[in-house]
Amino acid sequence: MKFIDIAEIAARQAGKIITESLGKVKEISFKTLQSNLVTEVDKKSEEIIIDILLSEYPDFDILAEESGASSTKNSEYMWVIDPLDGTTNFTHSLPIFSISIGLLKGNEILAGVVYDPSRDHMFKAETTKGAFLNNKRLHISKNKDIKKSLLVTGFPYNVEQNPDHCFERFIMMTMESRAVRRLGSAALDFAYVAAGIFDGFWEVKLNPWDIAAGLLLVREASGKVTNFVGEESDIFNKQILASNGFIHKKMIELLAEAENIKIAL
C-alpha cells in the first residue's frame, strides 16, 4: 500500500473517533504549568494511528505528540503524528481541528496528510505530485500585496511568557493586512495557505508534529515555507513562515520590524 493510502486510512480511522467523542470529553490533563491541554481522545486517536502505520510498516519509527518517540527501530523512515492538533478547540467543542501525519525519510517529508473530520476534508500531498483536498488539486493564492491580505497565526501555549515576540508580531500583521485570524490548528493553517483561503502563516513556537504534513501541503502547492529570516525551513525549527511566496518577503520585513514595538504587557 502507498504511503499515503495508509496515512490517509489511519486519519479517517482515528477522525472517527474525534467527531464521536465531541462534546463527550470527561478526562482533561495538563500536559505542562501553561495549560496543555491532553484528553484521553488525543490518546485513543494516537494509538490508532500507531497501530494501522505500524501494521502495514513495522519497521518504521514514530514520532508523536503524545507519545514522543514511541518507537526507535533506527530506520530512514519516520512518521511524525499530530493525534489532534487543536485540542482546545475540541474540548470547548469548537469544531475547528485536525489530524496530522506526515512521512519522513531522513529529512526529506515524503507524504502528508491534514485531515478535518468535522468538514470531512482531506488534505494531502505527496513529494513532486502536488498537493490536495478530496482529490481537487490545491493551489496557493495569486495576490500579491499585503494590504489585501488574509493571514493566520497561532501562539504559544506559554504565550504569558511573550516568546520571541509574539504579541507583538500580531499587532505588526494586524495593522499592515486586509486581517488576521487565529483558528487553533496550526495543521490547518497551513491547509488554508496551500488551499488559498490564507495568503500567509507564521508562528513562533511551533513541534514537528504540528508542521510536517502542512510544510509539505504548502510547498506542493506552489508555495513557500521559511524561518523568519527566509531560510529554508524543516519541521525541527520551530519559527515558521508560509505564504503563497507573493509576499513572503514583506511579512519577513514585518516579522523583524516587529521586534521594535513597544508594548505594556
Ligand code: IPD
Contents of the next structure:
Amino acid sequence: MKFIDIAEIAARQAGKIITESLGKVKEISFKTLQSNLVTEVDKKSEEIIIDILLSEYPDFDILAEESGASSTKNSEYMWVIDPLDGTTNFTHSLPIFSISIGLLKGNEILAGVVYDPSRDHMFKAETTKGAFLNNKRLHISKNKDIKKSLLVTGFPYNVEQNPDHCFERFIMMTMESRAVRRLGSAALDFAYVAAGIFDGFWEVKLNPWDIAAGLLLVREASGKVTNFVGEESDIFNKQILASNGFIHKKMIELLAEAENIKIAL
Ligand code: IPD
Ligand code: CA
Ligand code: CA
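For comparison with the form predicted alone, would you give the structure of this protein in the form predicted together with the ligand?
Zooming out: every chain and molecule, the one shown earlier first.
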C-alpha cells in the first residue's frame, strides 16, 4: 500500500476513537508542566496508529509523542506521529484537534496527513505531488498585505516564562495584521495556511510531531516555511514561520522588531 494511504487509514481509525471519547475523558495526567496534559485517549490513539503503520511497514522507525522513539531499527524511514494534537482543547470538549502523521526518509518529508475528525477534514500531501483537503487541491492565499492578513499562533506550555519573546511577538502581530487567532492545534494551523485560510503562522518550541506533516502541506501548497530569520526549516526547528510566501519577509521584520517591545510580566 502507498505510504499516504496507510497513514490516512491510521489517522481515520485514531480519529474514530478520539471522537467517540470526546466529553468522556476519565483520566488526565500531566507531563512535566501542569499545563501539559495527556489523557488515556492520546495513548490509545498512538497505539492504534503505530499498530496500523507497523502492520504494513514493520521495519520503519517510529518517533511518536507519547512513547518517544518506540522503535529504533536504523531504518532510513521514520514515521513521526502526534496521536492527538490539541489535547487541551480535547479535554475541554472543544472540537479543534487533529491527528498528525508524517513520513521521513532521511531528512526529507515524503508524505504527511493531518486529520480533523470533528469536520472529517483529511489534509494530505506527498512530496512534489501537491497538498489536498478531501482530495481537493490546496493552494496558499494570494494576499500580499499584512494589514489584510489573518494570522495564527500558539504558545508553548511554559508560556508564563515568555520564551523567545512570544508575548511581544503576539502583541506586534496583533497590532499589524487584521487579526491573530490561537487555535490550539499546530498541525491544523499549518493545514489552514496550506488551505489559504490563514496567511501566516508562527510558533516557538514546537516538536517534530507537531511539524512534520504540516510543514509538507504548506510547502506542497506553494507556501514557505522557515525559522524567524528566513532560513529553511526542518522538523527539529524551534522557531517556525509558515506563510503564503508573500507576507513572509514582512512577518520576519515584525518578529524581529517585536524584541524591542517592553512589557512587564
Ligand atoms: C500542542 C498544540 C498547540 C501548540 C503546543 C503543542 P499537543 O500540541 O499543537 O497548538 O501551541 O505548542 O504542544 O500537546 O496538544 O499535542
Ligand atoms: Ca502536538
Ligand atoms: Ca499530542
